[in-house]
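Below you'll find only one chain, the form predicted on its own, shown as structure tokens.
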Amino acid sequence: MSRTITAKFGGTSLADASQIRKVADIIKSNPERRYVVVSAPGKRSSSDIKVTDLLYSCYSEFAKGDEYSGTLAKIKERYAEIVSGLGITFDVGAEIERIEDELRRYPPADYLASRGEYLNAKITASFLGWTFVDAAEVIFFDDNGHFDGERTFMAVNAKLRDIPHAVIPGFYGSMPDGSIKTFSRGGSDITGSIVARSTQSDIYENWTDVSGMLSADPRIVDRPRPITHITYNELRELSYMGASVLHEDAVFPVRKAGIPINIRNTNSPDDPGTLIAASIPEGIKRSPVTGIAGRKGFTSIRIEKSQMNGETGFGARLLYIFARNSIPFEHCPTGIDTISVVVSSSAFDAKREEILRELKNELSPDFVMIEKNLAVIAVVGEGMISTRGTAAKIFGALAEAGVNIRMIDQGSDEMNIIIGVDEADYEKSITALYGAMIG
């Protein structure tokens, strides 16, 4: 029985017209390659401009009644390039003046936003004799504008099941009104996700401009070892993080499904890449710790106060006042009378006198102390738990690289332990952690 697989093909490989030739042959190369997702054109180089961005520019451009035209041109080269490059039939100009009269009628900013997919995808199928499926026609969001799983992946099955090879442009999908709804920027891998669900693909290829997951951030780490297997769980503490080269929401739709996920890398087709998947298979040797990632721009608001571990709903009072001011909290560390809310600073400094008021009317706290500069770096790893010693050689790198731990927690699942450090340790802790760990 032959299998099938759903390839995602990100921005950075279908830039132009000799990436997108390096697509089809990838897509060529294996016939189980089925249905494919596309997102926007994206840079051609450091100094270019991804197509959706100047898409969302057209649109500002075009709501402050301002001259959008020469914009909206831009947007036409560009395509028009890719269509002579790859040397196929395609009626730029028309298409442009389709988006450009449905501008007139004033739809909201996400229609002019999911154009650069919708064109993509439409030259895509078009160079590989494919039959183009438009998102819109296949995936739904409710009247809240939420998406609507059950109702999106029966149609999406339903649409596909006939139809050997499609491409499906990713980022959005449609209202109950008809109108364009866009999942948030890099909603393609979410767009990949849902048709491998959909389709009950046997894997959902996620190709991009890297090899895959690397274990610590290379800006900061000389050849950190590449991540090839990694757990769904793995992935989220580390995407949470920052470090992932997939939009996390993506994970949602084929884990459900137990469809592992493979990212892959365009420009170098044979590199294996990283295997996403519930579990690790069998005979797969890894290191305890499977990756470290971090974050600046940290605020923790420590709280302090006499018995509080005997005051029922403290937590829940102190937790509620950053919620109604709209502010996530994202480690919440406790003592016997102390508790730590750990937030972002920007959005903290936006609500700081507000929150410190009513925290002093309701909770009556006898000390709050505000830490700034943090950051937050977490040591993610499923086989820590089965391994003594990991937390000891954390703190022993820290110390011995001269570096003051502000702040420790650990998630429930011992699957990885945070740390919080001064902004200015931020890298060397990254360093000694990973020389410690993982090099």
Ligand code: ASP
Given for the second form:
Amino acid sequence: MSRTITAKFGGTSLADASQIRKVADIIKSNPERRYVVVSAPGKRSSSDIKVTDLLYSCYSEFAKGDEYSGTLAKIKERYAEIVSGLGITFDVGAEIERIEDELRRYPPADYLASRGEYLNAKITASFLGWTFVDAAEVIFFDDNGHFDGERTFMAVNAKLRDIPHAVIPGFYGSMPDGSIKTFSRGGSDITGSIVARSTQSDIYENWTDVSGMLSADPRIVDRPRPITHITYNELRELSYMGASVLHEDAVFPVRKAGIPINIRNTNSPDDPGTLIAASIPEGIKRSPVTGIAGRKGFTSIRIEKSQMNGETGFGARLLYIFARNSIPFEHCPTGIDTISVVVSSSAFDAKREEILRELKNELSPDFVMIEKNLAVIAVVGEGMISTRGTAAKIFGALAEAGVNIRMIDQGSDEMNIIIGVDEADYEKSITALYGAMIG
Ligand code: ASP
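Output the structure of the form predicted together with this ligand; the preceding block shows the form predicted on its own.
Every chain and every other molecule in the complex is listed next, the one we just looked at coming first.
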């Protein structure tokens, strides 16, 4: 049986006619690529504006009663240029008129925002000679605005079963009353994942403008090694720390079905990119550490109380104080008579007085210390579980770089070691860790 590929192309891959031609070449070069999900046209250069951003501006001008025709004209021009560059017959003027008519009925902002993907999918389908399938007909949200997986998977499957090749706009679906609703920004990645899952694709290709994930932030480390293979779990850890190439929610639909994701580069289609799967294929050699990522902007609240160890429920009461104040905690390293809670500084600063008061009243600690300006770094790799000496190497590298470690936390799955350092030491730490563990 032949394989099926769902391929999603991001905004920069479809920013103008020459990019769309590249996309068409990629699609046609493998007949297994049967379902294509598209974003709206993205930036053509760093100073350009994404069509989705133009659509949001247009809507807010309209909603305020301001003149919006200039912004709408810009959007029209972007598509007109694409259509003429592709040499296809497609009436952009008529489409824009229809959108403007609809706008006069005061639809939600999501309607207008979704038109970027809608028009791009229609144009791409016409250029490829493929069927256009409107996401509003097959991707559903429930009354609470949550994605309705069961209904959607069935509908996409039923619709696409008999269509050999289709283009589907990303980013949106419809509410039970038929109105349009979008996912959060970057949500075409989610649509691609949904289509891959519903069509039982063998692989979900996510085409963007980089050749996959890098093992460290290229703004800090000079030409970091690309990650060729990564597990879903490792991806989740690294993305959470900011090393993201994919919308966070895009992993779930394919992961459940065991479909691997391949991040690829439209501008360099021969690069293998990054393969994200449940496990690493046999024969692939990887270093114990897959990637390093981190973020600044944390505060640690350290509480000391003698014989805390014997006091039942101390930790629960402590965390409840943060929960009650709607502050999610990131890490919670503990000692025998000490416990620290690491939280985002901006969230903590907004509730600082309340938290300190409640800590004093409810826990009667001996000592509370607040350490600000903390950066948190995650060293991630499933290979660390079975490799001895990894921790020694990590801490040795930081000591050699003269970094004072302020916190250590190891995830219970042993695939990540989290290190807290002063924000001022952040870049130096990443560089040292990369050099010792990956570079
Ligand atoms: N066009 C939408 C955005 O800019 C969705 C996407 O591109 O994935 O967020």
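So that the term is clear: the rigid core is the largest set of C-alpha atoms that superpose within 1.5 Å between two forms. Keep in mind that this is a model prediction, so the values were computed, not measured. Residue numbers count along the first chain shown, from 1.
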### Query
Does superposing the core leave G149 with a CA shift of 2 Å or more between these two forms?
no
